[in-house]
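Heads up, the chain below is alone and in the form predicted alone; it's given as structure tokens.
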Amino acid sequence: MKTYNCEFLCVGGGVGGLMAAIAAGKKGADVIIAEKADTRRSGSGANGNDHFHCYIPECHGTDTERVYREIGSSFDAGPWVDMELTKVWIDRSFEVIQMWEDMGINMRPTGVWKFEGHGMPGQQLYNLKFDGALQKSCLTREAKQQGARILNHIIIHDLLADKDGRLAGAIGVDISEEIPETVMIQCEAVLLATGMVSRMYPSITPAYMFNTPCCPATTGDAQAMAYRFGARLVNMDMLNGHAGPKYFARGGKGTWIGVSTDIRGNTFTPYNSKPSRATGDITADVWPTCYRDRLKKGKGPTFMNCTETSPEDLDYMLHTAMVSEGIDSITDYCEHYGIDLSSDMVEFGTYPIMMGQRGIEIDTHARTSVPGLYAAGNCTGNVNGSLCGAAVFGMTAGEDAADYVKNTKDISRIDPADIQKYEDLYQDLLSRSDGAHWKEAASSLQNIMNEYASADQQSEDMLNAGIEYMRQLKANCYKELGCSNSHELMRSLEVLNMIDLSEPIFLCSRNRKETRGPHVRCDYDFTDITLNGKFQTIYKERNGTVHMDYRYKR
């Protein structure tokens, strides 16, 4: 077993984790980043981004109340966020932009601040168009310059407590070689920033479970670890997904300069009748399930129609914007198969549930309900902001954690028995090299979630059955799952994390006895007005007792 010591551990080397490491390093903290893949190309922003939801005073004016109101009521912020957190990322967004420019990330490709995409016609635009193709390598370089130690190819599996029950570190596996090694990291504070849950439900092409619009390595590890350790989760019953080219799963729908239409080229929403480079097509932002809904009602198929987009805008979209967003594989595909977007429409589809911005509850300092434990990015459940939110709250967490660790030097020794139980688990999995393969467990998980915790409709009986089936699957996995190398061990631990994470999804969905937004109950088809403005929270004590409650949106 490898053992490391630091003051602040960042679990996940995406934008949130790197920004936390940079901020904590600037304040003198000893930081380790543990990343499952490689920080230069990992996380939900692995390939790049081209929209940064932000507030720049010289562009948007000094009336911040107007900005709070417009962004807070927009689809980008959404109803499932706390306004106090939205204000934090709005207020600090320009600070991040200036930092990123200093790091070498091109925030003004045209030389001026340019706002495009994800916009409502007639309203002020807040999505800064930038070139994020190199964002991860620039952030990685800066984190190293601030003294962070980066441990790539390490999957952190769980959090560790000292003998008094306080957060004291984390345990995981080094998967850089074929034979894995257990890794323990002792520290005073931990940031969880491992992204959304991208493989819990079947992909749009079920035989290819890695055909997902975001990074397929984001498997809810942070949310599962937080739940097992007693941290509060929020909005786990509000399932959400994404949309884009139907069978070629790619994010970045806001990068397309076109209009959603039917097969005859007719628009079906009041927002855009012609392509607009300024606003983009916001149909799926306002109505995320529109492509699936129309198909189920016999009104599909539905297309992204760029046939009236100007040649200049088409060239910009395919060869500049999509490169910045990291989805230029779409450009390659079109060129390879002779698809001419000036005459050919592309069918769009609703992608499966990914649980983005559903998970760990944080406050304005990015603190969770557990002292010393922080969270940022897509694994959080009560703030949006996407890329900007991850950057701002990663930075905020790093600053706060650097102060926290200075006054937290009395963490006692971790019980060796706690470490041994994880080593025993890893050894059990590896000893059954001819046991059930992780793909069997993953497909079973996806089938149960898709059938019994559906995004379309749920019921008490279906949810109860799903809970029981998932418990059976978990027991079978611990008895029968087998691995023959590091890669298979990593995939098995991912599946076990997603199985654990299914519990709060099922329990919260069952506890919300109403239909509201994306939560559809066929046995409670009304909306309970006594729950207006309230979020559902859940946490589990170490003894297994689960607590659920509703609290007002802050």
The other form holds:
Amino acid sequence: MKTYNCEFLCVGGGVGGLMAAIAAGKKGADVIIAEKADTRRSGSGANGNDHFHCYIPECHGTDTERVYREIGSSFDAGPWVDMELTKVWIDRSFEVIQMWEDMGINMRPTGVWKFEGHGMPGQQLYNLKFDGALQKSCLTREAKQQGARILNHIIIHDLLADKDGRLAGAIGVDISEEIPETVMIQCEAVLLATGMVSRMYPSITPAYMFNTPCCPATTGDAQAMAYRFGARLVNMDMLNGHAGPKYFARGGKGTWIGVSTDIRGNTFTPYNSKPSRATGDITADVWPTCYRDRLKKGKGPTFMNCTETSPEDLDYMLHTAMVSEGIDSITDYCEHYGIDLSSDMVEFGTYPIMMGQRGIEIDTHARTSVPGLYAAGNCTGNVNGSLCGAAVFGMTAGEDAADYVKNTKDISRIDPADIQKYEDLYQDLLSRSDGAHWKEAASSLQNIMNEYASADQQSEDMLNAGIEYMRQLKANCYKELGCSNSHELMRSLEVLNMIDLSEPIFLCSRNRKETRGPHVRCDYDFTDITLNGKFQTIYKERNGTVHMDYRYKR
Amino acid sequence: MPPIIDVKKCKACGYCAEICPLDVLYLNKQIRKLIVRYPEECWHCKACVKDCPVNAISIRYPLSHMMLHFPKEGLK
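Starting from the form predicted alone above, please write out the structure of the form predicted together with the partner chain.
Below: every chain and molecule of the assembly, starting with the one above.
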């Protein structure tokens, strides 16, 4: 077993983890980043982003109340966020932009601040068009310059406590070689930032489970670890997903310059009738499930229609904007298969559930309910977790953690006996080289989630059955799963994490006895106004007692 | 299935295997050969294509990931 010591461990080397490491490093903290892949090209921001949702005073004016109101009501914020956190994100967004520019990330490809896409009717534009193609390598370089040690190809699997039950480290597996090696990291504070949950529900092409709009390496490891360690989760009953081309799953809808239409080219919302490079197509921002809803009502198919887009804008979209966003596989696909967007409409679909921005509850300093444990990005459940939110709350977490570790020097060593159960689990899995493949378990997980914690309609009977089936699956996995190498062990641990994460989804869904937004109950087909303005939270004590509560949106 | 390695160009430096977000690629150090080991786990993100120092990698987009499209002028 390899062991490491540091003050602050960042689990996940995405935008949130790297920003936390940079911020903590600047304040003198000893930081390790543990990343499942390689921080230079990992996660949903691996190859870029091109919308940085932000407030730049020289562009948007000094009326911050207007900015809070407009961004707070936008697609990126959504109804399931705390306004006190949204204000932090807005207030500090320009600081991040200036920092990124200093790191060499091209925030002004045209030389001026330019805003495009995700425009809401009658509002200012807040999505900065930048070139994020090299964002991860720039952030990685900066994290190293600030003294962070980066451990790539390590999956952190669980959090560890000292003898008094306080957060004291984490355990995982080094998968860089064929034979895995257990890794234990002792520290005083931990940031969890591993993104959303891309593979808990079947993909849009169920036979190919890695065909997901955001990076399929994001498997809810942070949320599962937080739940097992007793941290509070929030909004786990509000299932959500993304939209984009069928059957080539890819995020970045805001980069398309076109309009959503039916097969005859007719629009169906009052917003866009002509393509606009400035606002983009806002149909799915206003009505996120429109493609699925229209299909179910017999009004499909629905298309992203770029046939009225100017040749200049089409060229810009395919060869500049999609490259900056890191989704130029769409460009390649169109060119290879002869899709001419000036005459061909691309059918769009609502993708299956991926639980972004549903997860760990944080405060304005990115602290979770567990002392020393922080979270940022799409694994958090009460603030925008995509690019800008991940960056701001990663930075906030790093700053706060650097102060926290200075005042927390009495954490005990981790008891080696606590490590043994993990070593035993890994050895069990590796010893069954002819055991069940992780894909078998993943398939059952996805089927159960899809039918028993459905995005379409739920009931107490179905949820109860799903809870029982998931317990059976978990027991079967611990008895039957087998791995022949590091890669398969990583995939198996991911599935086990997603199985654990199903518990708060099922329990919160069962406990919300009403129909609201994406939560549709056939046995409670009314909206309970006593729950207006409230979020549901859940946490589990180490003894297994689960607590669920509703609290007001802050 | 993707990605496709041009063995004439590939120097087996292993960089693509290091940075692949999905651990699809594997460098067999004994025979110094790059192997596409888990093709069904490819996300088609092009990280390997973009970072290969000798442009030895291309992506094949599988038939399963068909991008549905329809002519605006309707069926002919």
